[in-house]
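Next up: a single chain in C-alpha cells, the form predicted alone.
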Amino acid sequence: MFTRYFSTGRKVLLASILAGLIIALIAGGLQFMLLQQKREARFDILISDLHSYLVDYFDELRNSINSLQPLTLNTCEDVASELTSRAAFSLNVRAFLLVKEGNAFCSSATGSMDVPLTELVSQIDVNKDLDMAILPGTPMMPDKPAIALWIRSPLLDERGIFTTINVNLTPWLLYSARQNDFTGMALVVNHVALSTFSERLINPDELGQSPSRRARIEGLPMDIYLYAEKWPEENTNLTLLIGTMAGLIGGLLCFYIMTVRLRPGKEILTAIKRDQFYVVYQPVVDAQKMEIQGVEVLMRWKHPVAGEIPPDAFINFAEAQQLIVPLTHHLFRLIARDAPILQTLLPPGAKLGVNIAPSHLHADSFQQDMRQFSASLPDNYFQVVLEITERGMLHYQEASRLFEWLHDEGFEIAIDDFGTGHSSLIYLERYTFDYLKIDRGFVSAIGTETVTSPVLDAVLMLAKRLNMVMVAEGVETEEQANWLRSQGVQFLQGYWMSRPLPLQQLVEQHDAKAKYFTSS
C-alpha cells in the first residue's frame, strides 16, 4: 500500500515538474511574441504619426507657397507687407523669399534684397521644380537648424518661392522616449540628416546602425528614420520572469489538482457548504472630509489545506465553471448576516459596494436575486453600489434594460478597475454609470514619475465631462491622496486609509476611533 502510494506520488511530482517546464516554455514564448508584437506596433504607430504629421504639414505649406507665386510679378514694396503677414501666420516658417531669374529680391523677414539664391543656399538647385536641403542655420538664426524648400513657379519662368522652416525634433524625442525601446530618430534630406544623436548635421551612414523604421514623404526628397534597440535587455528579463513564474505556478497547480483529484466546481460548492468563504470590508472615505462614507465588500476563501486562495483565482474559476451565481448568492447571505452590525458602524446612506460579474447580470434570476438581497438589508439605510467587472462582455440591449431597471429599483452602478479591461470606453459610451473607479495601476504611478501618466489625466477629464463620481482605488500614500484630492476625485480607497478588514477588526477600529474622540 505504501509502495503504491509513494510510486503514485513520484508520478504526480514528475508530471507536475514536466507540466511546469512545458508551461514555462509556452508562457515564455507567448510573452516573447507578445512583447515583439507590441514593439512592432509601437514602431508602426510612431512612424505613421510622424509621416502623417509631415505629409499634412508640407501639403499645407505647398498650398500656401503656390498662392504666393503670383507675388513674384510685383515689386517688393508692393507685396512686402502681405509676404510678412503670410509668414507670420504660417506654422514654423522663418521666412518666405520671392525669387526671379535666380535672385532673391524680397524677404518676409528683411524686405527688399538682391542676392543670388545660390549665394544664400548653395545646396538648392533653382533649375528643379522642387528642391530641399537641411541647413545648420540661417543668417537670422545661425545656430538653429532649418529646412530650406524651393518651389519653382509652374506658370512663370525663372520665378519661384524659397522658404526656410524651423525644425525641432524635441517633441518627437520626448514622445518616443516614453517608448523605452527607441534610441533616436532622424530627418534625412539628400543624405544629410538632422538627428537626435548629434548636434551637427551628419550623413546617416555615419550612425553605424540601420533604422528600425523608415518612411518617405511623398513628393519630397525627405525620409524619416527611427532607431531602436534590437531586443531590450528588460524584455529578455521579463520573458524569463514570466516563463519562470508561470512554470512554477502551473506546476504547483497541476500538483494540487492531481493530488486532490477534484471534479470541476466541487471544491467551490464544498467551500460554500462548509462556510470556508468569508467577507472583508475596505472603507471608502470622502476625499475632502476624510470620513468613511461606505465600504467595498470583498470575498475571501480560506482553504483548510491550501490556505488563503487569491480572489482572482477562485473568482475566475467560478466564472469558468458557471458557479459565479451561487457564489454571489453566498456573498449576499454573508453581507446580510453582517448588516445589523455594519449599520452601527456606518452613517445612514453609506455606500455598500458589491462586485457583480457580467455573467450574473445576464442570469435569469438576476432581478429576483437583487430584490431579495435588498430586502435582506436594513430598510432605507444602505445605498447598494453594484461594481461591474470586465471579465466578460455585456450584451448591449439587455444590459441597458437591466441598468435602467437597477436605477429604478434604487441601486447605483460603478464601472470597476476602469482602464484595465478591453471594453471600458465602450461601456462608458453605451451605458449610464454613477461611479468610475480608477484602477490602482494608475494611482500607483502618482509620485513615481516625473510627469503624471497622460492616461490618468485623460481618465479624470473624461469622468468630469460625463459627470461621474470618481473613486480612486489603491491609494497607499499621503502624496497620492493629496494629488487625487486636488484633481477633484471625490472618494479614496486604499491601504493609506485602511486595509480590507474582517467585520470584527472593523468594529475594533470603529470603537478605537470613537474612544479616541471621546477622550479628546
Ligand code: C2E
Contents of the next structure:
Amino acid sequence: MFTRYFSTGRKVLLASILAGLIIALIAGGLQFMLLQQKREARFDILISDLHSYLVDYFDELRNSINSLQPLTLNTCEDVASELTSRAAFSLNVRAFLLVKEGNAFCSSATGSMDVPLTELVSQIDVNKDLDMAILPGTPMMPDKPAIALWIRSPLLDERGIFTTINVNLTPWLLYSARQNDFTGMALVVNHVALSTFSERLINPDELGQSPSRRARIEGLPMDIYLYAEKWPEENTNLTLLIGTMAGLIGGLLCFYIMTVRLRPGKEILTAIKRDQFYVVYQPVVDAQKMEIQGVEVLMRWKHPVAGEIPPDAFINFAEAQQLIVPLTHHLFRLIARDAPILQTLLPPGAKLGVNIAPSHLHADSFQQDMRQFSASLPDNYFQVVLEITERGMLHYQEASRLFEWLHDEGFEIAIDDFGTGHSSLIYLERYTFDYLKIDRGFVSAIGTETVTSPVLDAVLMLAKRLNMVMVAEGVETEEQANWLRSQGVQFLQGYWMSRPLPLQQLVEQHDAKAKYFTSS
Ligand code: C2E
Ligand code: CA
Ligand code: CA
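Okay, that's the form predicted alone, but what's the structure of the form predicted together with the ligand?
Every chain and every other molecule in the complex is listed next, the one we just looked at coming first.
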C-alpha cells in the first residue's frame, strides 16, 4: 500500500531514466563545448604561428632585397656573380632580377638580359613601391608555382628588384593529412591562391567553403587562409559517447540511490528528522451535552514529493519495517509539544486518545515509553486512552498482564475498530477495557435500509452488559448521532461534529466557541 505513494519500481525507473537523459544532455553539451573550444584554440595557435613565420620570413627577405638595391646602378657583368651568390644564400629565393626603367637587365639565374618586366610578369605594376603576385611558374620552372615580389628602390629612381620565391606547401599537406579537423591552407594574393588543395593556382572563392581563419601579412598584399571541417564526425561520435556514458552512469546512480539509499524505511527516519510528520486532533464529544470531552490524536505525513500520505499506508509500512517504535516516540514528542496549548482548550481530565500499534505494544521498551510519555505531559491533567485493535491482543497472557500494568499506571484502554477483525466478541469478556470504539463501518450503515446490523446489536448489548463506555466513530449525520444516543452510546466522534484538525485550527474552533452539533 505504502509503495503506491513513492518508490514504486516504475516511478523510480522513470525518474532514473529522466535523470539519465538530463545528465546525458548536460554531459554531451559540455563535451561539445569543450571540443569546440579546444578546436578554436588550435586554429588560433595555428594561424598565429603561420602568420609570424611569414612575417619574419618576408622581413628578412626585404632586408636582403634592400641591401641589393645599389647593385642596380652597376652593369650586369659587374654584379652577376654577387647576385647569384646572394640568391643562393637567401632561403627559398628562386631568382633576383635587377630592374632599371622597367627593364629586367640582370638575373641571378641566367645573367644578362633585357626584357621589359611587364612582359615577364604582366600582374606586376612597376609603378608601385611594392607589388606581389602568385605565378603558375617561372621560365626555368614553368610547372612550379612561385611568389613574385617587386620592390622599387626607395632612393634610386626607376630602379628596383624583382624576386621570385619558391613556395613549398608539402609540410602543410602532411599536417592537414594528420589532423582530423584541419583540412588545408592557402596563401592568397589578389584572388589567386597557392593552396594545399591543388598543385595549380586556384581562385579561393571557387573552393566552395570559406576559411575558418584569415590573417594578413602586414605591409604585403598577401593573406593566409586556414580551412577546417565544419564539425568533424569524430567529435560528434565522441560527444555522443560521452553523453551516453554519463547518462547511463548517472541514471544507474539515481536508480541505486532511490532504491537502495532512499529505501522507504529510511524515508520514515528522514521524515522524522525533517519534521515532516505532524498530528491532527479529532474531538470526541459527549453524546448528551455535545461538549468536547477529549480528542483522538491522528498522525499525518506531509511528504515533500508524494504529498499527504494517509496513515493507513505509513503506519502499516512502519510496522513492517520495524520502525513503529521510533515513529510512536516521535508522536509522543509531538503531543508533548502541543500539550500546553491543548490544556487551554480541553477540560481537566480530558481524554487524549492515542493509537498504539500492536507491534509497539509487545516491544521491550513499551512500558518505559509509556511512563516517559506520561511524564512529558502536564501533571494530572489529561487522561491518556490507548486505542488498541484486536490484533494487539493475540497473546492472551502477555496482553492481560500488560493491560493490568497500564491500568495500574493510570492509563485507560479502548478497543479500537471493534468487530472489524476476524476475532470474536470473546475479547470483551477476557479483558477489561474502559471503552469500546464502534467502528465507522457499522456507524455508516445506520440510516440505510436495514436499520442496524446484527453484529452492531450484539456489540451494543455486550458492551452495556459489561459496563463498557461506548464511543461511536465516523458519525457523519445527525440521524446517526440520534440513533446512537438513543442506544445509550456515550461518546461520539466524526465529521458531523468535527474533522481531525491541526492544533491551530482546533484553537480557532475553540475560540469561536462552536458547539459540536453541526458539521464544520
Ligand atoms: P482509526 O484509529 O480508526 O482512526 C479514525 C479514522 O477515521 C481517522 O482516519 C479519521 O480521520 C477517520 N474519521 C473520523 N471521523 C470520520 C467520519 O466521520 N467519516 C469518515 N469517513 N472517516 C472519519 P485516519 O486519520 O486516516 O487514520 C486512519 C487509521 O490510521 C486510524 O484509524 C489508525 O488506525 C491509524 N493511525 C492514525 N494515526 C495513528 C498513529 O498515530 N499511530 C498509530 N499506531 N496508528 C494511527
Ligand atoms: Ca483510533
Ligand atoms: Ca477506529
